[in-house]
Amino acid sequence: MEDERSLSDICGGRLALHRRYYSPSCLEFCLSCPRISLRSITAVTCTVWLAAYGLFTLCENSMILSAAIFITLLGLLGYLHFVKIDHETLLIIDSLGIQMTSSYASGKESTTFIEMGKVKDVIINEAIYMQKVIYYLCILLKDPVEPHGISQVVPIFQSAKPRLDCLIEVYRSCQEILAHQKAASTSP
């Protein structure tokens, strides 16, 4: 089963949450940040490649003008290989573990994983940030040492920055699921 909203990151930008159902121990949430604007790349190429021109004109130097070319197409490389997500996605399976997957606009894809036995809880936080207090989701992992601890707080869809019905939608499912796991681990 899949199902599919539109919604607004923190700043009010388009994003779409799609959630795919595999069975009751088995989740995905997939969110989708708007492709990159040919009108942006556009104006910034032509706002680099006429300020070479204007100096072009006033040093008479063809290298200027080779330089920013070679600079806006290294720029937009690094760009969307490296800066630019498409989309997060968060895979949880209640006998395996979380996975999260970035994919970039270039095809790139980050991924990783986090071992079931290491998770503690996963929940909505809260920061400040740009004089703001937004919410983010995190996964507390287990400290190996003390048992009560947690060694780590690893954020989940931090590129997307959704908003917190987003985020409760999200953080419910999990939740359901680490349930589903804690239950099915103590019973004999």
The other form holds:
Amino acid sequence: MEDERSLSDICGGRLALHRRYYSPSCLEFCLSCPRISLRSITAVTCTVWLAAYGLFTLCENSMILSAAIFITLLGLLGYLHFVKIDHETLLIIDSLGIQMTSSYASGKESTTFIEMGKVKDVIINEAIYMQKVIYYLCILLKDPVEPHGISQVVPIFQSAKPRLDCLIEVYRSCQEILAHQKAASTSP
Amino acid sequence: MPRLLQLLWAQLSGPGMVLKAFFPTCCASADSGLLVGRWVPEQSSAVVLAVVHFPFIPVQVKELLAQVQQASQVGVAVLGTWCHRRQEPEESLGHFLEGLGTLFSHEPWLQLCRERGSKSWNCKATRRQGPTPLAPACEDQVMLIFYDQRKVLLSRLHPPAALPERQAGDATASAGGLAAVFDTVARSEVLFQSDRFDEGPVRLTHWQSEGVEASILVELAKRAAGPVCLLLACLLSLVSAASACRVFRPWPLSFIWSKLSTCEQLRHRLDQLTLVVSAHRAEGPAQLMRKANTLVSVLLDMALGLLLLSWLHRKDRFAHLAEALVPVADRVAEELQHLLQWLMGAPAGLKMNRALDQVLGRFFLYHIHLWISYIHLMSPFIEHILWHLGLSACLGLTVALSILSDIISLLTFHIYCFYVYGARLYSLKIHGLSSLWRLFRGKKWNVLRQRVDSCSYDLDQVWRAGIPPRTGEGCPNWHQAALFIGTLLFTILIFLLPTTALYYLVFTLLRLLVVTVQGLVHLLVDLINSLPLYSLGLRLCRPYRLAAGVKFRVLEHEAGRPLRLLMQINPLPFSHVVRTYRLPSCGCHPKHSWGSLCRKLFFGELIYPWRQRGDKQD
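Mind pulling up the form predicted together with the partner chain next to the form predicted alone we just looked at?
Expanding to the full complex; the earlier chain stays at the top.
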């Protein structure tokens, strides 16, 4: 089963939330940000090149122009490979764990898998971000030494930053699976 | 609606844990047979290790499993049946497979079945409720997880889980979660040793190595490695004994040894070589990795050194270098002379104290004159010295770089001297000024209490200094004189300060330049010394060997069939590789923070290059 909804992030940008039910014990949420727009690339490139051309007319050194081209290319590659995240996926598998994947615009994927044994809870938290208070979803990890302590807070959907309505939906689904997991582990 | 259905499903299925069956991808095309593996009850997961094919004799299978269990300390058992339907479903085979469940009893009994198409898999796990085989069976929810047996076998999880104690019997699972799966596969390596050409009593399908190609060279190298290592270890122990000899211990020599970075680098290299050729077998993978890293870094270092040496020897570059070195030193001295003459005039339009300026300038000029004559005395021998020092590059690039750093500090000795003189004068003035400033404000430093106290100076007495104090008052005569002289001195010092400060500033900048160059050379040496090249190469070519964890991919599945996941190895990021396997280096971290450096510079305390010996104080 699949469904898709269009949402907005905290700044009002568009987001799309795909939900896939593979089975009752396996759920996937995928948040897609809009792709990088041609307009912004063109604007940035034009600005850099015009500035370089301005400098060139002043100094009459053609090194500046080639340097500007290289800087633009490298900057674009770096931006696509390390900064721009296209999809963020949350895969929850009952009795196995929670997997977070972020796919960059260049196709690079970075994945983190957290075993269910280490997950203490999934919560919605508040944070001060720039000049506003935002909500975010995070995973609390158990402290291996002290059973009731929390060793780490892992934020989910860190780059997409969806609004609260989306977070609540994901949160409920996570809690259902976690409750099932807890019931299973307490009654062997 | 889907959520409702899901809730209903969850209610119906009860709070049983989902059964996870880890199945090796290499067995997916195997013929029908029995599933052999380990059952981990805490996580209700079944790790399938191999498939036993028909025909077999049950007793022989049990014997084989007992052997494996004894060798690997893993509770290997028959977990269920595997059925691969290539043609039309055969009814007889199904009954036969069910019958096997009574022969090899296991709870729960897995029944894995693959239809003709590659996508339709079926898996049932039955648990018998009662002791009798005819008791009603209940079925568990099953999840199929495919894994690559070879990669899981060879990979090493980071951070390493606590090593399970190898006790007798079946007591194993101390590692939790997926680490248990990795552990199981790694420890049942015995099972994978037979390859497909073995004609054993039991036919198995599992991951098989392609076979090891025997090469006579490799065999010879293996045979020779032991004696060679022993010989090298003897030689190294001789060298270290010689270096610890008492001849080198007396005061001036030991002082020089502690100051030269070449000696330090040589000592480090000796330690590295000792570690590599030591006869002790490496305990655990971490130490093995460290040995390999050290070996690769030493080899690379030596290769780079030899490259440098060959480059220097070609076209007789030593002579060119020596010819160029003396003019460069001359040039530097000349520039310094110009600088001093500029300082002795009116530098940047500043009006200095002429007398002090001349004195300082002449002193430094004389020093440079001495230095130039020293260099010219040395110049005939410089080529030979360079040639002999260049030979040390075959010990490695790091040694050559350390020698370069030492040469730089020797050749810029005059700058160092100027800096020291300037700094001493400047700090003297600063300290004098700070104490006189206290006197100026009517305070004084109380030595006993380690604090600043106020002190009453009778100002009237000072103004009428010529008049003798009235008797009987116990008037502090000494205080008046102190205040008078102190004020005078303070004025003199404050007027002389700009001249000294200018000299100090210029020579400090020169000194900082030299220190920065030396610091860069040391950073390069440290980089070569501490970079874990073997681990990085392993991460680059065999990413699965260093695993940070796993990642799962959901394979497409039909409704009503069990969920199928593909487990892949998540390789360790490069930054983590470097952080985990960093080799210990000589340890020259910047000793000063920026703040303390600026403070030291302001108060005229001496700064040294970053490399400082930790154990010896000078």
